[in-house]
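Only one chain is given next, in C-alpha cells, and it is the form predicted on its own.
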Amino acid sequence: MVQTYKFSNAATDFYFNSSLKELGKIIDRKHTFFITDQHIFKAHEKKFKGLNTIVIPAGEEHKKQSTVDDIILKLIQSKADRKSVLVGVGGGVITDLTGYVASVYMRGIRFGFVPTTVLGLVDASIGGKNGIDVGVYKNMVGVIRQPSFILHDLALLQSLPQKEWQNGFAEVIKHACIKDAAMFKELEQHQLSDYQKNKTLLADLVRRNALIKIKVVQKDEFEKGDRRLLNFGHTIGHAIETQYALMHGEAVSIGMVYACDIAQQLKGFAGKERVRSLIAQYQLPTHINFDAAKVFEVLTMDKKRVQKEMNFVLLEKIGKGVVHPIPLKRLESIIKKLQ
C-alpha cells in the first residue's frame, strides 16, 4: 500500500513493506535506469535481469565527482532523456549518488530509491539530501531534492553482512535518543538478532523510524531548525569517519557517546551510560583513540558551523535532543579532553 508524504516543493510515495515486483506498477522499465553497486548486483543478479543497469564500485570512497561523471557518460551513451527515470538500488552511498545525478542530469530528471540496507531504509533514502564527498569532507557538495518514490523490500536485507545490520541500527538508536524515549526502551528490551529473525518486528521498527525522519523533514526541509537534530552524533562522527576508515554507523555511534559526554558537561545530561550501554548492546563501538587536532581541523569545515560557533546536537534527556551553539575555541578544548 502506498502512502504519500508532501514536502515543500514535492511529494514522495512510500511503499512500506512492499516488494521489488511492485516496481513495474510505478515506473516504465524501458525508460528507467537502475544504479547499483557491485555487491548488490552480485547478491541479487537475477532481479536485475533485463533492466538497464549501471553498476558502480562499492564503498564510500566512490561517492565522489568522478563516479558521477562516469554515470552521466553512461546515461548519455544510453540516450537517457528528460523523461527517463533513475532508480537507486542500494545503501546510503547509492541513494546519495543517484539523487545527485538525477538532480543535475539535464537539470533534473525523476528518481526513486529501493534501499537495501537498514541505514538506507530508516535514514539515508529519506529527506532529499543528495550529494558527494570531497576528500575527507563528507557530503560537502549536493542538493536537497525529494525522490518521487521510496520502495521498501525487506527481503533485500537477507544478503546483508552482520556489520551492515549493526551499521544501520546506529541511526535507529540516534532517532530514539533525539525523538522517541519509548523506542529507546523497546531497543533496550531487544537484541539485534530479534529484529533479524522477526520480520513483523523489523517492519514496524523501520516504519516507525522512517516516520520520525519524514515528520522532521516536513517541518524543516532545508535544515534551518528541527532537522539539525538528525545530526546527533554526526559532528564528531563525520570528522572521524573518513580519517579512520570507519563505517558510517560506527562513526556515528562513537560520535553519539562523545556528544553525550559534552551534554553531560554543558547541560547536566544524566543518561550517558544508558546511551553508551545501548550502543554496545547492538555491537557498535563506543570509543576510538583519535588525533584531536586533526579531528578539530576537519570538524571546523562541517556544514553545521556558523562563523565562530558550531551548532552541536546534545541531549537534554533521552528522547529530547536540542541544538546548542558552542564557540569553536571552547569546542576545541572540550574535544582535546574527550580522550
Contents of the next structure:
2 protein chains.
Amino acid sequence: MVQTYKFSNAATDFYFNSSLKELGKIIDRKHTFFITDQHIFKAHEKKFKGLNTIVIPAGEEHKKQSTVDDIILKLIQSKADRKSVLVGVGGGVITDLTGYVASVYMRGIRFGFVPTTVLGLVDASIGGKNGIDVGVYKNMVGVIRQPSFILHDLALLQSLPQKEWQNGFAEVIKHACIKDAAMFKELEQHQLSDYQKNKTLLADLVRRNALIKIKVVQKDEFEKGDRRLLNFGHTIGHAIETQYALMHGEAVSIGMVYACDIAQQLKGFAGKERVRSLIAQYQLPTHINFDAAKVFEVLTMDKKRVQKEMNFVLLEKIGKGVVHPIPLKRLESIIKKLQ
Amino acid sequence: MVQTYKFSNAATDFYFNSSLKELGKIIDRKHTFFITDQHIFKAHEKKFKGLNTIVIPAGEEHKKQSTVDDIILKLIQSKADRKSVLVGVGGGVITDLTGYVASVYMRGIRFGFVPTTVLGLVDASIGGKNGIDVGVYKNMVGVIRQPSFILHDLALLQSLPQKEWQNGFAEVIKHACIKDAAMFKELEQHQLSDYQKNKTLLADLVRRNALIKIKVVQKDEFEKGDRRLLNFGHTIGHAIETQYALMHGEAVSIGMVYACDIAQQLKGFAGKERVRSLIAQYQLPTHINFDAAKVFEVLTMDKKRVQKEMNFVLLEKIGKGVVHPIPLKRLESIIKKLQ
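Since the structure above is the form predicted on its own, I would like to see how the form predicted together with a further copy of the same chain looks, so please show that one next.
Shown next: the complete complex, the earlier chain at its head.
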C-alpha cells in the first residue's frame, strides 16, 4: 500500500513493507536506470536481469565526484533523457549518489530509492538530502530534492552483514534520543537479534523510524530549525568518521556519547549513562582516542558552522533534542577535554 | 533602483543600468566570493582589489566539471560557509558556473551576477538555468535555481571585443523573432555601432530584452511550455557549436536560419529572408558546411529530445515562435537536405 507524504516542492510515495516485485507497477522498465553497487548486484544478480543497471564500486570512498562523472557518462551513452527515471538500490552511498546525479542530469530528472540497509530504510533514503564527499569533508556538495518514491523490501536485509545492522541501529537510537522516549525504552528491552528474527517487530520499528524522519523533514525541509536535530551525534561523528575509517553508525555512536557529555556540561543532561549503555547493548562503540586538534579543524568546516559558532545538537532529556549554538573557541576547549 | 521579479521558489532583484559601486550596498564583502575569468580580472583588476576573488581560465572549454571541482576546493580552503555569497562577474560561462557551484556547495548557498557581456545581460544571466558541458554535450549537467540579484553595469562593456558584441546580438535577434515584431523592426533600422555609441539606446534595448526573458521564465520556469521558445536557433546551434568551435551567438545565428528554413517547409513561414538579412546586418554568420550525420547524432542527445521526438522551435511569423514536435526520423531527413 502506498502512502504519500508531501514536502515543500514535491511529494514522495512510500511503499512500506512492500517487495521489489511491486516496482514494475511504479516505473516503466524501458526508461528506468537502476544504480547499485557491486556487493548488492552480486547478492541479488537475478533481480537485476533485463534491467538497465549501472553498477559502481561499493563503499563510502566512492561517494565522490569521479563516480558522479562516471554515472553521467553512462547515462549519456545510454541516451537517458528527461523522461528517464533513476532508481538507487542500495545503502546511503547509493541513494545519496543516485539522488544527486538525478538532480543535476539534464538539470533534474525523476528518481526513486529501494534501500537495502537498515540505515537506508530508517534514515539515509528519506528527506531529499543527497550529494557527495569532497576529500575528508562529508556531504560537502549536493542538493535537497525529494525522491518520487521509496520502496521498502525488508527481504533485501537477509544478505546484510551484522556490521551493517549495527550501523543502522545507531540512527534508530539517535531518533529515540531526540524524539521518542518510548522507543528508547523499547530498544532497552530488546536486543539486535530480536529485530533480526522477528519480522513484525522489525517492520514496525522501520516504519516508526521512517515516520520520525519524514515528520521532521516535513516541518523543516531546508534545515532552518527542527531538522538540525537529526544531526545529533553527527558533528563530532563526521569529523572522526573519515579520519579513523569508521562506519557511519560507529562514528555517530561515538559522537552521540560525546554530545551527551557536552549536554551534561552545558545543559545538566542526566541521561548520559543510559545512552552510552544502550549504544553498547546494540554492539556499537562508545569511545575512540582521537586527535582533538585535527578533529576540531575538520569540524570547523562542518556545514552546521555559521561563521564563529557551531549549531550543536544536545539533549535536554532522553527523547528531547535541542539545538544549542556553541562559540567555536568554547567548543575547541570542550573537545580538547573530552578524552 | 532595484526591481524585484518573483519566480516559483525565489525572487531576483534586478539593478538595471546600475554600477559595480552599488554592490557594496547589496552584499557583505567579508562573506562574499567573486568568481571571474582571467580576461575580466585583467581588464578590471582595480575593481577586484580587496575582494575575495576566484579567477578561472577564460573560455567555454572551461565550463566543465574540473573547473567546478577547482572552485569548490578553493571555497573549502577559504572556509566559505552557508552564509557565504558567490558573485559571478563575467559572461555566460562565468554566471553558469557560479550559479551551479552555489547551488551544490553545502547543498546550496546564495549567489548573484554581474554580467559583463551583452549575451550575459540580455540572456545568459537570467532565468536560473546553470550548469556545465560534458564533452560535446552542452549544459548536460546543472540545476535551475534563481540568483538573488543581477546587477547591470553597462560601463563594463567598454572592454568587450567586437566579436562578443555580435555574439550578444544573436540572442537579441532571437528574442525579436519569437516574441517582439516591433523590436525586430527597430533592429532593422539600426546598426550594431548605433547601440555601441548611444548609451540610452543600448540601456533601453538591454532592459527590454531582459524583460522578455524574465517574463517567459516567470510564466514557465521549468520549461514545460513557453520557455522552450527561447531555444529558437539553439537545437541545431548547440549541435554545431562545439563541433565547429563557433561562438555561441554564431552557432545560434546559423541555427536560426536553419530553423527558419524548417519553419518555411513545415509551417509556411514567409520571413526567412528578413531573418537571414537581419542576422547578416549584425555581422553574424548565416551558414556553415556541416557534417549532417554527426550533427544529427549530437542533436539526438539534446535535452529537448523526448524519446523519439524533438521539440523544435519554429516561427509562425516574425515575433511569434511556436514549439513543434518533429519525429527524429523526419528531422534526420530534413537536416540532411538543409545544406
